[in-house]
Amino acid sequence: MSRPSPLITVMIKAARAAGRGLARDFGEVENLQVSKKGPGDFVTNADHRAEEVIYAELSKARPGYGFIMEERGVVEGTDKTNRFIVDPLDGTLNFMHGIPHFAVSIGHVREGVLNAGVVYDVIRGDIYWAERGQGTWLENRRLRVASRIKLSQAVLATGTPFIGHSPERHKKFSDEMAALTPETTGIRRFGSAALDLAFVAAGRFDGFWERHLKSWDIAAGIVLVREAGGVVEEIDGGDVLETGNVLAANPSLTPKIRSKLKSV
């Protein structure tokens, strides 16, 4: 079994203390106070307090990090070389509505490469993490993504676009379902993309594809299923955590679900 190093630990010291108040709040949805950043896309004061946990908690045990945080965006650290990239409520729609399936997710960026990430589920309890060349794990159990190789196998994850989105932008998600649907077991929307890449991880999902995504959303997860054994990359061939079009699967899959993709 491998131990979490002091890097990986902090990370989810901050994660499990940010979700104790998540958690709290979570059981009163109703009467948290809310604003409307844009269409479909709301922040709430669990968001807010949230973040100051995890700003607070990392700041203090690693001092000069940088951060780019989904409400507080960009933050400078003096310390050039590693950052924080924080989301900390990923699925803020299902926590809007109480639906239980959402998660705290800090990644790490050292010298510009990914190297470490932390995904909590808050409702169930459960922490993943992995650190470049550790491998991934849930608490002390190691993980690895699903061995299937055919499509007509796999389980695959995905998001769908929501109202602002253009039409242009639903129509490519609505061509991308109807090349997948009929290839696939299933496909499903949870609503958590850091979720969906530890589902992923941990071999529960074989896939999982998604357009215009945040790097907040997906850096730690990106780390889970790289460490995991599976493939992530830009859909498109770009710099996943600028566009982000992630697609992520074992390697044998990656190149069938890209494949499908690009016939759209």
Ligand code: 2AM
Second form
Amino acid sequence: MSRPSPLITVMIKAARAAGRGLARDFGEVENLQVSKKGPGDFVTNADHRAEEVIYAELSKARPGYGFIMEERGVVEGTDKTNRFIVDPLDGTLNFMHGIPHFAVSIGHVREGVLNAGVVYDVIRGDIYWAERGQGTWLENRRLRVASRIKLSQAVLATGTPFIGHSPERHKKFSDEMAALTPETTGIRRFGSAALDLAFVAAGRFDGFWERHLKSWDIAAGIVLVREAGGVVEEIDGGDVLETGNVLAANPSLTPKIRSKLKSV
Ligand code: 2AM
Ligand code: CA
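Any chance you could show the form predicted in complex with the named molecule after that form predicted alone?
After this comes the whole thing, all chains and molecules, with the earlier chain placed first.
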């Protein structure tokens, strides 16, 4: 078993600390489902608290590192070579509805290159981690992407663009679904991009695509997939952290999925 490096250990500690608060708050959210007002404000506060915990933990352990965080935005560090990319609560809509599928996601970039990632599946208690050259791990199990090469046998995950966003995005999504659905054995839509990528790394999903995500949704998950032997690309050939148009799968399936997406 690979021993997590000091950096990974610090990232896991921060993720677990945030997860403890989220697990507590999730119990409360389940109770709030029945209230008229719903759990909206409560969830926003839970999200902010989790981010504060992560920020405090990481900046104590790695003073000077920069941050990109969902709530705080960009925090410039004095150390210009290291930056964390943090989503304290990925799968917010699930969390808000009492659906037990959400995660803490912490990525690390060194000299502009994605270097490490931790995704914490709070309810299952699973910590996924990966670091460049060290592989991808779930507890003491090394993870590999699935080896299926036929699209007809593949289960893919995706995400729906948010209601309120442009009609063109919805049209594109529907067209992509229509192009891929008949080619695969199944498509899943679970609502946490960080966990979708972790599940690709674990060989559960054969692939994942989604457009218009943010860097914090995917930074950690990209490292998980790559270190598990998978390929992560920007669907149209750009910079995936910039556009958030992500396609992840094993090296045989990626071009097949991409060509179906490009046929739209
Ligand atoms: P969140 O739960 O942190 O909001 C689900 O399709 C994925 O899309 C989740 O990872 C979710 O992250 C993300 N997401 C939610 N709202 C988004 C938005 N406005 N833009 C981009 N991604 C979003
Ligand atoms: Ca997110």
